[in-house]
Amino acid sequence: MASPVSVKTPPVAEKDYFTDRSVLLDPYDYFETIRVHGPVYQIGSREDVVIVTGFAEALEVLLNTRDFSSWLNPDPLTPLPFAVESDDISALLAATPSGEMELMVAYDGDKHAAARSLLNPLFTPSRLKANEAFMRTYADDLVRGAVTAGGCELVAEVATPFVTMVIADLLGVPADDREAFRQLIDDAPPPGNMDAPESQSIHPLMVMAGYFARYIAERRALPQDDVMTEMANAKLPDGSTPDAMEVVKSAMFLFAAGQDTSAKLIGNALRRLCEDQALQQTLREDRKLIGPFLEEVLRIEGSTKATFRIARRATSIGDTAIPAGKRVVISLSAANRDPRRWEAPEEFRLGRPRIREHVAFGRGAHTCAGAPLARAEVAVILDRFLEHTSAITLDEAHHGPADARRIAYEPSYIIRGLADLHVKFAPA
């Protein structure tokens, strides 16, 4: 086996993945530009960051928890509070919180497994069945209202309230507080949004933490027959009782992260159906195809662009040497369009073989815990839209004609989602 080689920056005029507005709004040309230089690319303006665009290489990093830590998530630009002076910084990472409020997504190993186990009460068959009944009823009400009105701005008026209320129901957020949660989410910038004031970056999470802390304290003092009580009294895998704040952070993170990505996924999926009326009618006539359709949407335009790792020790990705402390952007979007893995990856193909092998939800220990919920949410609301309409189209007054579309995406290096989507409905 050949020895690893150092990654080199190609002599090209380069855009910065994290700050260049054209890349933030539409990253796909950028990914293809850097892909020609190999599946692991050194950002010229950031010598401590590489981007992984290859599918095999992305899997390699995602599954290698020995050499790569999730410490950087959700902010890959977090400064290291220590100097990298050796080939192994594992102990330093383990001993150093990654932020003011360290979240489950940044945990490694047993600590991550323990935090994730606190979500188990949410995903029992009985709880999921009750939540699916809620989401179908709520989706039907939202869709009927939008269709009766003849159109809507989908992201704010349907997608966001829908996923917010579904996750609130799953978590057992009291009905009186759900509107406050929805307003918090509406007012918060998406993760990685470079237009957001720095002062807003953690504020919504802090406010939600206050709510969840109260719920957990109340349920531990006075248990009730609800899912919040189950979470409050859940045990860690070793049988011990977790610190209340760990329960709070797990619930809060699932709420915030799942809400944003699922809402964006609904927008991405509906835009695809609006632009392809034949495909829309195919799904309307055979709803069993909604599942395969959604998987291909996740591959070609999933709502999570990237996840992040930092090298714990000197290692390699493929044949590229990676020193300890190197930051790694695992571009899920680019990996899902890697021509070495996917035939004609730029084409949308319903029924693509082995489609569920995409990495839109990550892979390995940090596979998105809410992936089954996200799939169910989007499938349910697409089904309701197709049931109550004979056609769904883009509103050309807002988005222009088919040959001159005006579509605005949010400028984020983490999330791929529409700023807005104005649609019109012809009732069934």
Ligand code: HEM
The other form holds:
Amino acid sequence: MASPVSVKTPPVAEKDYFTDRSVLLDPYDYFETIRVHGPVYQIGSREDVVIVTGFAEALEVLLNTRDFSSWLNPDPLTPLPFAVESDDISALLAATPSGEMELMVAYDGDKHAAARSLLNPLFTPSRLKANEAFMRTYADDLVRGAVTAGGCELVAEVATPFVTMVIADLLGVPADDREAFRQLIDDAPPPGNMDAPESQSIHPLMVMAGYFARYIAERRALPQDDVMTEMANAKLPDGSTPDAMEVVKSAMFLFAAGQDTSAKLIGNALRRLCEDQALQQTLREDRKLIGPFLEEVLRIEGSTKATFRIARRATSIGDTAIPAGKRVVISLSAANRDPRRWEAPEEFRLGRPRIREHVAFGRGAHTCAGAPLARAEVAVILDRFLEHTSAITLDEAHHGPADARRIAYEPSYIIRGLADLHVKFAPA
Ligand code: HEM
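Cool, the form predicted alone is there; where's the form predicted in complex with ligand HEM?
Now the full complex is given, and it begins with the chain already shown.
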């Protein structure tokens, strides 16, 4: 008889953050195990990568744009096209695009400030107010439909179309094209998803770029009274007119940055409310608590697990020396659970003091441009769900009973979010 084969599971700290399926699906045990070794952890399997789990250290890196570049964002494993042969690779990084379609999140310094300024017409108080009016009406329609049906798969049927249309409205995408945008986003894999097919013919963002290129060219030729015209004619901080492609990329990047993140946050928040019926009822009775509730969800289960930097020059993080060229995974999830910063970090506490100091939206020059929008849209849809229901529960036919849940997360090293969430509604 053949002897049983023993499968050796690597100790959790030796698992690879980027490829180990158990870590991709559930990173929290992994973060706690590596935290024991200090707030900056050298990955065993990749000598050019460290992971930052400390809150203070994460802030240190996010705020230190002199020594850390965003060059490899959002693809932290992008190979360097040159050898690191000195203690300062700033000039080499600045001279080399990080990819074919380099986006604002990968820019540094003045180039970054210029790209970000192109978003200014979108985030004015009057534009956000108009967008909020759209999101209220649209959320109400979606939620009423789902509640009337008695249940839904929340991520695909409600959260994704909702956040996609909110960004389309913010940007002033013409009504006739919105359905095409929704379809494109539906088909796009979440960022950092290890299950995504290697060779997708044309990435959905490239297709969107085509639409935006046309809008911008049309508005530059024939200005209209709309937000797309304002974007098309926005000037750079030095007063010059940006290249049309830069405007296209800034607009398109909003879908890349704000779609999956917000849809997954809706899922993470609603799952928590399903699992804690008392909390759900408290929020239903006092909607002012939705804001603090969301902040604690962002802290304990924010939808962006990590962001990435590369050391431009020899430097340090806390007490750890960092050579030039070292890649840094800033684990926002781990920083938001650092026991040196948060009392009983694994506990969900509504009304935690100074909760808005969490780093779920990053910090510093690249801090999330869409954070006010994300907060508003998730709060609006939760409010509508609570308004139109007397109870929201997990559908046990899909997720199993309370003591044996089957919950699937996306296998992504960037996004923390549910692959699906089947819920049932008792109408109000
Ligand atoms: C819950 C939802 C969201 C989360 C958790 C989130 C998280 C983040 C984080 C952590 C960053 C910083 C990246 C870095 O430092 O490298 C970021 C950047 C950004 N986010 Fe968000 N985001 C969300 C929603 C949105 C939305 C709705 C939009 C816009 C419609 C948006 C637009 C952006 C932009 C433009 C940047 C890049 C800023 C820059 O590079 O200067 N985000 N986001």
